[in-house]
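This document opens with one chain alone, in structure tokens, the form predicted alone.
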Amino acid sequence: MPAVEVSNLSKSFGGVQALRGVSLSLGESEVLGLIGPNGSGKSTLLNVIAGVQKPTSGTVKLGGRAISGMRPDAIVKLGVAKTYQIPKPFASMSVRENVAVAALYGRRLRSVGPALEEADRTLAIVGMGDRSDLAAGSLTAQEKKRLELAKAIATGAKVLLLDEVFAGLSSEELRDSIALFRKMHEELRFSALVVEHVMRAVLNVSEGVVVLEEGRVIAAGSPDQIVHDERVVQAYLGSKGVGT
């Protein structure tokens, strides 16, 4: 059984259809690249399967039971957790304390306790533990992403919908990131569907690729079967294609 599983999915905002029929699967601690220009609607598939907004028609179901449509905070007791493009962290708290309020969330702990326990390891997996008692208004745009990625992590979830997480780094932040999302997936073996613009990033980490264009699945299959589709390398590669 997929740990997620996205059939016939659509939203409307007013007269403007952002995801038309989408179906997709993404299996037990697979990471599944969704890649699309820009306006294709990937964020807005994340939010959907997040419940951060309701389809208008469609289903979204979580190890074979129907989430569409359920609070986000439902979602993520469940196990499903999402982070943002823009990272918005509580900027006068410590980084751990934001961890700490992630895992409060998710995991239904009862104690502030157990709750900064799971912070401190979480920083750890993701390699800021010598950041955990700055406050966060003060990290650097890679730090932020990172602690986007361990508040998900804090939640408990097994379901990642990352969005975004390797943008706006350089090409060393970049090889870094890759090197310790691939250890964490291999310790921690969650899911992942991960929305991404940086293809090294996506050929890198991601086992299967998604291509949206308008709201529409127009290409699946392995990185390098997407590389070469002619219909992605003119809908969103351009016609340089991968160098580019």
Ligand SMILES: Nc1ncnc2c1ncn2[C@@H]1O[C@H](COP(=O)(O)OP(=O)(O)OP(=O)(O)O)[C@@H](O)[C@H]1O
The other form holds:
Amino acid sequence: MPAVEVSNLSKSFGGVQALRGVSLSLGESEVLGLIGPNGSGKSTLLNVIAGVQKPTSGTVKLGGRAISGMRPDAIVKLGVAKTYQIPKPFASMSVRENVAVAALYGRRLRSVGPALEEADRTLAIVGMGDRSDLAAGSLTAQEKKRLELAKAIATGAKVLLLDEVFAGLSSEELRDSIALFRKMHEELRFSALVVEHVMRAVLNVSEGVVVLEEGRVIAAGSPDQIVHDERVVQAYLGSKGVGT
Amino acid sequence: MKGRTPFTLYGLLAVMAALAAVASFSGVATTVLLVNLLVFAALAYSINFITGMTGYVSFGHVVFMAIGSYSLAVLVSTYSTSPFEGIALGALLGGLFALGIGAVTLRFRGVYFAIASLVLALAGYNLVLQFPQFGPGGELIFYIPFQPLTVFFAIWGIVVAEIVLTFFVNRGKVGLGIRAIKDEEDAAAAAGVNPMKLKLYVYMLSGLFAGAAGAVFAWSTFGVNASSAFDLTFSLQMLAMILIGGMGTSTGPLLGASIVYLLYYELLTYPRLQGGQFLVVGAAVIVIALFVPDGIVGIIRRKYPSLKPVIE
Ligand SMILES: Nc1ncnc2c1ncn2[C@@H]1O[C@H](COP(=O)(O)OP(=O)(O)OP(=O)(O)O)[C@@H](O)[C@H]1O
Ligand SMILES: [Mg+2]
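Right, and the form predicted together with the named molecule of this protein, after the form predicted alone?
Whole complex next, starting from this chain.
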């Protein structure tokens, strides 16, 4: 059974149709890349799966159980966590406390102590152990992105919805982040839907790729098939090709 | 966070013990002053639960105080019960009304919640005038023995309960979730926090204690009348107290209440300064809001980090 099954999902904002009947399925421990031009509905898809936004129609199933329409906090507790494309840290709280909130509530822990310990473990995994005591609001943009990732992991989620966590990195940083992601996936065996513009990241971390355009899935397949797909090259990659 | 010695709590309880000693062994005038001061402190702790902790500004908070005042006044004047039953009913109704009102208004963000709470206070005022049970013109007066020390210990007990609760809520699971909500509510929900549940919980505490404090206020003034029970100046003073003292902290409300109360009712009551209190308190609020958003507790925290465990 797939971890997440999205069927015929639509979402409109007033006149804007952000999603028009999207279907896809994400297997256990599978990492699926989600690409598409700006405004094609990638973030909206993640938001609707996570319950942050309500679908206009269609369903989302988690392990066979319908979760569409549920509150975001309830969905997190069932094991689906998302990161924000534009990070939303709890700015006045320390990095450690930020992650502790996710551990405490996402894992339904009883008290703060164990949540802080879980936060320390998670921060060590993502390589932010030395940032624990800083106010989250004072982090750099890149650190805030990584904090998003730490929070999502700390919830104990089995399904991660990652919105451009690799954006804006230098070449070396990207290499390190990809290595880190692979190591985490090896250890934690989560499923992930990874929204990404950086093709090098998509091709390196995902087993499959889904391409969105104007709220529709226009192609799906292995990374290799996708980069050679005529429609994808035209619609999304344009004349630039798949260089980086 | 865990296992730290609760110096702040010990310190606050020591101050409360000292106030109890002063009230017990000094004259009636001092006891009455302390009753008034603690009524303010109780209201400050009450609004601190919602506005201080979550950042939702309860402009019409006076409505819960009025619910408590009328609970006690109706029970004592109409049914001749003891004032303590009035306090219990005031707390119960304050808490229940907060749950009912909050279930709707806590869904509004920012200024909409503030306006909704303001509208409720105005509606409450007009509603009270419609019912003869609340006396002609919303005024109820009762004649019971003057027992300043009994009144003192009633409000003292309420404030002690608020201090202890504030301290442990802040330290525990709810406190961490509430701070996340205050910073970034949507992200808190995306991390597994149920914002509505936590906001309702602290709003309920807030209503409960404002109800209890309002009941004691009616007791200490032997009655209630609509225009002072729903006086929005009270709401503003409560907000000023936690702003000046330090929003959300367990020390701030007592500090802020003492400052605002003493400035307002004791130091600045010379005829020449009538009305001047507004200016002084208003100026203090503006300066604090501009330069030290976390109040006096915030200043101490920054200037003397070593004192942190003593004042938080
Ligand atoms: N809250 C909203 N209200 C109104 N319109 C919205 C909202 N969120 C998204 N949209 C619109 O829906 C469409 C899809 O937006 P979305 O953010 O999902 O795209 P995206 O693929 O994530 O783009 P990007 O690559 O720029 O992040 C866009 O046209 C966008 O303007
Ligand atoms: Mg996006």
